[in-house]
Amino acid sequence: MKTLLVRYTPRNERSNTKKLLDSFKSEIKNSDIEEIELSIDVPDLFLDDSLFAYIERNYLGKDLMPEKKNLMSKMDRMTAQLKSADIVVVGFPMFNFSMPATVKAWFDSVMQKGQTWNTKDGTYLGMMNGKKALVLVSSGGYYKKEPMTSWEHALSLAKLEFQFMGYSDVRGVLAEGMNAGDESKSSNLTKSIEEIQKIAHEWYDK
């Protein structure tokens, strides 16, 4: 079993959503892990010659000239370490309601049509099945209620990139508050980190 852990945690040990990654971290058993900081490793995003490049190899099947693979060498890589994975844990803070650019950028660069995912008949097929996806977010205000609810396109929206390739299980945990007083802030972190571990306990002690 293979594990990967994809983190944007650039404020290290400051970042409440490391706290959630190394929580689950600690229960992972009997499983290879492979971690990325998005921070560090950063994706590449679709710029016109890289853009032209996919769309030539993944939707109109043409073999790609050495300097066209090597504009997608990165991208390739990434979705390598996500299909190698049988889980895998995505960590980031929400930026402004939603992912931080970095870490959409990974999730455009995983999502390869034929890779992770395909079309059949006019319907779209997730390829990755049998897999299971947790998305760990922090926030600093309180989303899981209204009338913010609405506001919230970050867990939800990395949930449905999951769900979108396939994924046979994909969870998720939003930590609300984490820019509220410090009771509150230690209590929903408690919370959050509890029900992390759980999840890693049904993952890993079967």
Ligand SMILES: Cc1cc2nc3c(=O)[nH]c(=O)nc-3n(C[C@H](O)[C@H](O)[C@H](O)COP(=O)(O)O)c2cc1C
Given for the second form:
Amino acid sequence: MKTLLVRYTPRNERSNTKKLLDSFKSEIKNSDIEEIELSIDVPDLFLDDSLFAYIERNYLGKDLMPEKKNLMSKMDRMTAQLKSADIVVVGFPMFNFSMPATVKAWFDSVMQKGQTWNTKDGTYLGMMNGKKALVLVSSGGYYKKEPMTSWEHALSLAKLEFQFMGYSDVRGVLAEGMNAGDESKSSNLTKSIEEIQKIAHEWYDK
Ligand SMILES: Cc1cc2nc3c(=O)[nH]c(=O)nc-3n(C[C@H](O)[C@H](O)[C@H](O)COP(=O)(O)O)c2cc1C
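Following the display of the form predicted on its own, present the structure of the form predicted together with the ligand.
Everything in the complex follows now, all chains and molecules, and the chain you saw is the first one.
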């Protein structure tokens, strides 16, 4: 079994999100662990040449010349890494009500047609069945109650991406209120860590 931890925690030891990821990591049992820090191993963006290469190869089924193939090499490496894992955990802070651009670039890199999803008989088909995904997000403000629920596009989007890729078990934990004072931060972190440990026990202790 393999667990992949995908993190975007450039604040390192000061990161709230890192505390969430660490609480999951310490509960992992009987699994190889691979980690990628997206603020260091930064995903590529689709720019004009790479976008055409992707469309030519993955949508039109063409073989790419080596130099065009190279444009996709980092995206292909990240896709292969994700496909090799049975459990994936992605952790990041909310930025401007959504995920940091670097994390979105990772999703754009790995959500490759023919690799993690496909189409069949005019409908979309996820290819990652049987696998599990957990999304861990920390945010400065509060989003779980009205009127703020519709502002939350970080956890909800990341979960949707995994559902689209066909993951069988998709969970998410939002540690909110990280900038709402020490007391609120500490009690919300504690609650989130308990939730995370419960998921880890369910997944690894069977
Ligand atoms: C560039 C930037 C944008 C942010 N945008 C939001 C936001 O839209 N909503 C929110 O609640 N918190 C926002 N925050 C606060 C962070 O989500 C929050 O402090 C988080 O816990 C930081 O995670 P970290 O400690 O792992 O870096 C933002 C922080 C930064 C640095």
